[in-house]
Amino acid sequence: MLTVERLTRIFANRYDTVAGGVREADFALAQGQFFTLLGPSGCGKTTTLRCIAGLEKPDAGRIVLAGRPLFDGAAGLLVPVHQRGIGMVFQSYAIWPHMTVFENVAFPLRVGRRMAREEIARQVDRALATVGLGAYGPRPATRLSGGQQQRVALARAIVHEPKLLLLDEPLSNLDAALREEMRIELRRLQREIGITTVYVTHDQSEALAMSDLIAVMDRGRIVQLDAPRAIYFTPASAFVARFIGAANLLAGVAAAAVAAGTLGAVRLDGGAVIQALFPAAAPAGTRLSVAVRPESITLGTPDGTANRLDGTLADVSFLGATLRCDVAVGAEMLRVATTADVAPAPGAAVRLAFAPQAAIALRAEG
């Protein structure tokens, strides 16, 4: 449905030496797939988005919509944005104040094609009852809530029926419980309709729970596409895993070389040696940032098989379904989820496992 082909979009920058933008992006998407760019600030997400939108024009590369090239740096072909025929919701959601709600989404209607008053009525009137605004049409819009100008902004992105959706952090405007709700009521919205979506966040979870494809990026490449899932268990890099969240990362080295999908020996910076999971080949000596989620590790219950690393319980925090606990191993911190409803006091020493599966050897970062 849309490919994009080493898009590259590079801004000269005259003040320091970091060139910011986006570099030799590609992914292709399918019909009807919702589409996430994740990455912190500053990774080059929303230049992505700008790209595919027409606002900015790349460097290089080629993006192909439906079959038709919205753009070929090598051809020297670039579509306008106007003619693109894409939807987008803005990070501001850009509601221009100076129309009613109705005006607005009509918006699309009128400077496209012509088409009659009634025919533009009807179709406004059904993308407001879609994103459950049916009867704020008159109304000026300024005078809208957050959500509501979000609500707005998603109907005028798809009341031309575009065959692409933009959004651009549509929900980092909106307060937590706000956000929680929007999120499900978009997804649900996107299956309905069945639009293709492009997605740009920062929010790991907002990602994950509704992605159907994600990629990781950062200082303007793409260091990971797959699905949530293979995201969240198999991180390609410590980049990824520390930015999905919560893992914890062992420094250590290989202490042999291991070929890609076995398990092999790493010798942890605090001596220790643990076996774990190489999703790449790595020679010996490899500096390796071993990942291990917090709700992997058990607290003081010795297995046969698993790896082992004695420390000292430095807090503890009750979290209601789950205990947090942070335990000193050497001189590293590990954070560790724990459901028993018992556990020992800080200061007490205390012994963690993990099973060698659990625990992913990425090659360190630079």
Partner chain sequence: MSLAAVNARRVLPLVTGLLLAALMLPPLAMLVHGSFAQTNAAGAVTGWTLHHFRALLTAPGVGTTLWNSLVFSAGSTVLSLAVGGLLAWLVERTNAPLRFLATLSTIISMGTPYVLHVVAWLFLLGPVGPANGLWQAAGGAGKLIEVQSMGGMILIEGFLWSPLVFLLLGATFRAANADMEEAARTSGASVPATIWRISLPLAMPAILALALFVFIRAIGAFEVPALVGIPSRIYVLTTTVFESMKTMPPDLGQASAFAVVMVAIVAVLLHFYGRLSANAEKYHSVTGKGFRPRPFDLGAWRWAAGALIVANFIIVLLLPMIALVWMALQRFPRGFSMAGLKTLTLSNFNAVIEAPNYLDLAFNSLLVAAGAASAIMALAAFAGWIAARNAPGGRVLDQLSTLSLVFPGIVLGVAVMEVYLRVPLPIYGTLWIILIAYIIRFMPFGMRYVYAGVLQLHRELEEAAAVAGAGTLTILRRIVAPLLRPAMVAGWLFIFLIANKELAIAVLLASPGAQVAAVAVFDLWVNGQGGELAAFGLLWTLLMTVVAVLFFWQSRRGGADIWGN
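Show the form predicted on its own, please, because up to now only the form predicted in complex with the partner chain has appeared in this conversation.
We keep it simple here and write out only the one chain, dropping partners and molecules.
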């Protein structure tokens, strides 16, 4: 449905040095997929989205939508924004306050098109009904809540039945409770419409909850492209492990040579030896960061196959459904998420246990 090949757009700052942008991005989306570009501010995710939309001219690469090239750097092809058949929702919604809800949604149908008034009304009514605002057409745009404005912006983006929907952090202006509600609603609408969607966010929980496929970006490059579960439980790098969720990173070295996709021994800097899963082959002595999720660690007596680490409970925080326990293991402070009703008092000696498959041995950065 959407293919992006070696997409590159690099900016230069006032000192004529490289500053930001996207570098050689590659991905392909199937019809109806919900795809998220995820990463910290300045990683290139919005630049990628704007290149797809036609709001930014790439330096190189190729973009193809439903078999039709939209950009080809080698051929000198650049299709204008209004000819791409793409819908987009911006972070600010861009709702015009002097128009009614109906007029806001109808605007794309009246720009550069010759449509009968009855056809415009039919398509606007259908778009508003899809987002649950069927009775809001005559209402002034100034009399809308934040969630309603977001729905109007979405209706305006889909009213002309685009092949692709682009969403640039559309929930960032909402409060926490409404954001959670709209996240579920947005995903439901996307599935109902069946439109291929590219979503930009720096919120990890949004990306994990909504996406079929996630591209994690860092300094202009896609560093991991995978399903949400794989991104979370088998990160490709220490950066991904650190950025997605709250992974504990244990420093150590490979105790012996290990083949890719197998378990191997890691000697931690504190002296303990644990078993971990190696996504990539590593010779003996390779510096490693072992990623372990807080919910993968248990307090108490482990079974015979689990890794074991002894430490001291530093702090306990009540988080509702879980307890967060901070445990000092040598020079490391590990976070443990447990559903236990009670935990030992701070200062108590505790034993941590986690399965070897839950420990991912990644090459240390730098």
